[in-house]
Each structure stands twice: as C-alpha cells, then as structure tokens.
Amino acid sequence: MRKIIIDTDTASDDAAALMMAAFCPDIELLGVTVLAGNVSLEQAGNNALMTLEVCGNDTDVYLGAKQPLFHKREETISVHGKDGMGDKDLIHPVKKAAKKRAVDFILDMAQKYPGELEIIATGPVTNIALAILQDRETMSHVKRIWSMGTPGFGPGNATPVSEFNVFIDAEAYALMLGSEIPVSIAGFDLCVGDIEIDKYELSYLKQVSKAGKFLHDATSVLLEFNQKTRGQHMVDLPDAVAMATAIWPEVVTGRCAVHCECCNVQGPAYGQVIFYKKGSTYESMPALKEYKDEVITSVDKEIFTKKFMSMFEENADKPAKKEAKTKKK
C-alpha cells in the first residue's frame, strides 16, 4: 500500500482533497502536515483536523511553518473566507494537533520508508523545503512529490505569471525543484475551466452525507466569489484535481516530462516557473540532460466528477471515528 503524507494550508479546496485521501482505500495516510498560506498556521491545523473528523478519520495533524523561508508572510485575500472554510462556524475539532513538528515528522517518515514515501502538497512547500535544508540525504529517498502549483502552461492567479502556492514562497519551490526528488505538477491551468463542481452537485452532496454537507458549507464563500466575479454558479477545486492525479491514476490522460526552473528574485517574474519540455530544442541554452519532473497536461473530467461524487455516496454511513491506519507511538 502506498505511503502518503499530505502537506497543506487547508482552505476549502484543500479540504476536498483531504477528504479524497481520507476515503481512499488504496493508500496509507501516514499524517497531515500543515503550514500558513491561505490562513494562519493554527487555523490551517484546525481546518485539517475538522475535515478528517467529519470523514471519520483519526490521522494525526502536524503543525509546520508559520512564515515563508526568507520573507514575512503577507495576509492574502481569501476566496475561501476568513477562516478558509466558508465562515460558517464549522471548525470545532475535538482532537488537537500532534506535538511533533511537521518537518520532524516528514523526515521520520522519509527515513522509515525510503523509496516508498510520497508527499502530496496542496499548498506552499515551505515545510518540504525546510525538511530538505535540514536533511537533504534523507529527503533524497522520497519517492515522489505531487504538487498543486505553478500556472502549468497557462496564466497565473497570483500574478500574470505566478500561481498562489508558488508565489507565497518561491524560494521554497525553487529549492524543492532543485532537489533530487521527482515532482509531478498539477498546474492551475489543469485545475480550472470545465473541471468543476456546480451548485447543483454541491446541493446534492449536502443531502448525501455529513462530509458532503461540510464541503457544501465550506465552499460557500468560494461559490459566492465565482458567482460575483465570473458569473458562474460553481466551485473550482484545484487541490482536489491535483489529489486525483496522485491517487486516481485513471484520471490522468496526458503528462509531459520537463526540466523546471523557478524565479525567486523579487520583481514581476517572482514565482514564475519555467518548463523546458523534453524533446524540445532551445537555441539560447545548451541541451538539458535531466528531466526528472513532469507536468500533468490533461485529465478526464467525466471520470473525475463520477469518482468525486460517488466517493461521498459510498462513505455516507462512515462512523464518527475511524481507527488510524498508523499505530500511535
């Protein structure tokens, strides 16, 4: 069974992704590490704990970075609400975050499961970068990192060329890309457009299960934002799409091997990630020898929607608590 850590800043789309992992029978969810991004560290931790709780999952949550690597965290305008979860007073977890720090947990699992551990990052990657800085040799044995980050081959959402998760801490993203770990990237262009959950599907999920109602309420501010700014009665869930590429391989219909460079110099290009495609010729630079990373270029919308919706139906009667898949030490 695959060994998985989810690293997240837990807003409503991260919660959707976390639910997918919590309900997936094909993975062993070792733990969830959180950091500040969409919301503060403490809020992100509580959001993750509450999401797992409504899924009947007792996986431990570990608190990580409060700030980016080299600059102060700036408050951002959240399309998910001030608490990241729709401002519906949903977040009252019974369980507390684990005492062990996120970076220490990541390194412990990388050491325990060399060549097996996979990390799915749905937020900025500061925790991962800190783990690499602390023990690069141990982290070199991570099997793969799955990242919801970069604009892919389209425009950014933080700036014209940068996507939010990278823009928050481009230094961390550059460090991750420069490590030995293979990275699979689901860019923002892959995760928006015609792959979305509309308000009718959300209303249906509200009736299906406790988890469905939780997601419906948590995405309410996002739904209102899309209605006002785009005239669309839907929620886009980039982190859920990225999670799907990691745990539902049949969803992926296209991928491209690349060499990546991330701009971490302050200025208009800060956070831009440049992809050099394998097989392409670039006259201004010598041929590259390493293409360890990949960009997911297309997914099957119908398969994604069917699996996402049926997940809530199949888990409608989950008990309030489920035994953790990992033994507590």
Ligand code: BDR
Second form
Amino acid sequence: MRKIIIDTDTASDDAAALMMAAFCPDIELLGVTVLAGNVSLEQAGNNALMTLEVCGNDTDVYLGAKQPLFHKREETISVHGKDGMGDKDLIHPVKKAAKKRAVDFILDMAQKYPGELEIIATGPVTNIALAILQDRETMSHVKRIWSMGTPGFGPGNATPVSEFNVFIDAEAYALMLGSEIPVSIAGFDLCVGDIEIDKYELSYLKQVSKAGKFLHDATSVLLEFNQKTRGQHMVDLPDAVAMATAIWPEVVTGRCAVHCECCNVQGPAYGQVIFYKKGSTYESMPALKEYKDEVITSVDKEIFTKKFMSMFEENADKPAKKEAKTKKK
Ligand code: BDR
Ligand code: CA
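For comparison with the form predicted alone, produce the structure of the form predicted together with the named molecule.
Entire complex below, previous chain first.
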C-alpha cells in the first residue's frame, strides 16, 4: 500500500483534496501535516481536522510552519472566505491536533519508510523545506513529492508569472526543487477550465452526503468570488486536481520530464518557476544532466469529474459507520 502524507494549508479546495485521500482505498494515509498559507496555521489545522471528521477518518493532523522561511506572513484576503471554508461556521472539530510537530513527523516517516514515502503538497512547501534543512539525508529517501504549485505553462494567479503556493514561500519551493527528491507538479493551468465543478454539481453533492454538504458550504465564498470576477458559476479546485494526479493515475493523460528552477529574488519574477524540457533548447547550449521532475500536462476531465462526484455517493455512510463504531466501544 502506498505510504502518503498530505501537507496542506487547508482551505476549501484543500478540503476537497483531503476528502479524496480520506476515501481512497488504495493508499495508506499516514498523517496530515498543516501550515499557514490560505489561512493561519491554527485555522488550517482545525479545517483539516473537521474535514477528516466529516469523512469519518481519524488520521492525525500535525501542525507545522506559521510563517514562510524568510518573510513575515502577510494576511492575504482568501478567496475561500476568512476561515478558508466559506465562513459558514462549519469548523468545530472534536479531535485536537497531535503534539508532535509536522517537520518531526515528516522526518520520522521518511526514516521509517525509505524509498516508499510520498508527500502530496497542496500548499506552500515550507514544512517540506524545513524538513530538508533539518535532515537532508533522510529526506533524500522520500520517493516523490506531488505538488500543486506553479502556473504550469499558463499565467500565474498571484502575479502574472507566479502561482499562490510558490509565491507565498519561493525560497522553500527553490529548496525543494534543488533537493534530490523527484517532484511531480500539477500547475494552475491544469486545474482550471472545463475541469471545474459547477454550481449544479455542488447542489447535487449537498443532497448526497454529509461530506458533500460540507464541501458545498465550504466552497460558497469561492463560488461567489468566481461569479463576481469571471461571471462563471463554477469553483476551481486546484488541490483536488493535483490530488487526482497523485492518487488516481488513470486521470493523467500527459506528463513531461523537466528540470526546474525557481526564482526567489525579490522583484517582479519572485516565485516564477522555469521549466527546462529535454531537447527544448539549441543543441549548442550547455546540456542539463538531470530532468528529475515532471509537469503533468493533461488530465482526462471526464474521468476526474465522474470519480470525484461518485466518491461522495460511494462513501455517503462513512461518518455514520464511524459514529456507530465509537458508540460500541
Ligand atoms: C492554490 O492556492 C490556494 O488558494 C489553493 O488552495 C491552491 O492550493 C492555487 O493557486
Ligand atoms: Ca491549498
């Protein structure tokens, strides 16, 4: 069974991604590590705990970075609401975060499962960078990092050249890309357009299950934001698409090997990630030796939407089953 950690700055699309992992029978979810990004660390932790709870999943949540590596965290106006989850008073988790810190948990798992551990990062990668800084040798045995980050081959959403997760902590992203760990990138370009979930699909989910209703409510501010700014009644769920590339391999229809460089110099290019594709520069240019990373270039939208929607139907009874089990004890 694949050994997985999810590293998240939990807002509504992170929650969608967490649900996919929580319901996935093909992976062992070892733990969820959290950091500040979309919202504060504490809020992100509670959002992750609550999301797992509505899925009937009791995976432990570990708190990590409150700040990017070198900058003070600026309060960003979240497109997901002040609490990151639609401001609908949804967040009242029963369980508390674990005592162990996120970075220690990541390092423990990397040590326990050398060559096996995969990390799916749906936020800035400060926790991962801190783990690399603390023990590079142990982290070099991580099998792969799956990252929702970068604009892919399209425009950015934080600046014209930078995507939110990289922009929040480009130094951390540069450190991750410069490590030995292979990284699979789902860029922002892959995650928008036809693959978005529309308001009718969300209304359907609301009727299907507790988790479906939770996601419907959690994405309500995002839906309003998209209606106002783009005139479209859709929600983009970049983290859910990134999660699909990692745990639903049949969704991926295109990928290309790359060498990546992330600009972390303050200025207009801060957070830009440059992809060097094999054979894409003149032969006379100095050759790069290593293309250890990959960019996912296409996904099957129909398979994604079908799997995403049916997951709520198939797991509709999960929280109830868990409650019954707890009562029996
Ligand atoms: C990324 O930024 C956040 O708003 C989302 O959760 C996603 O991880 C998209 O740029
Ligand atoms: Ca996120």
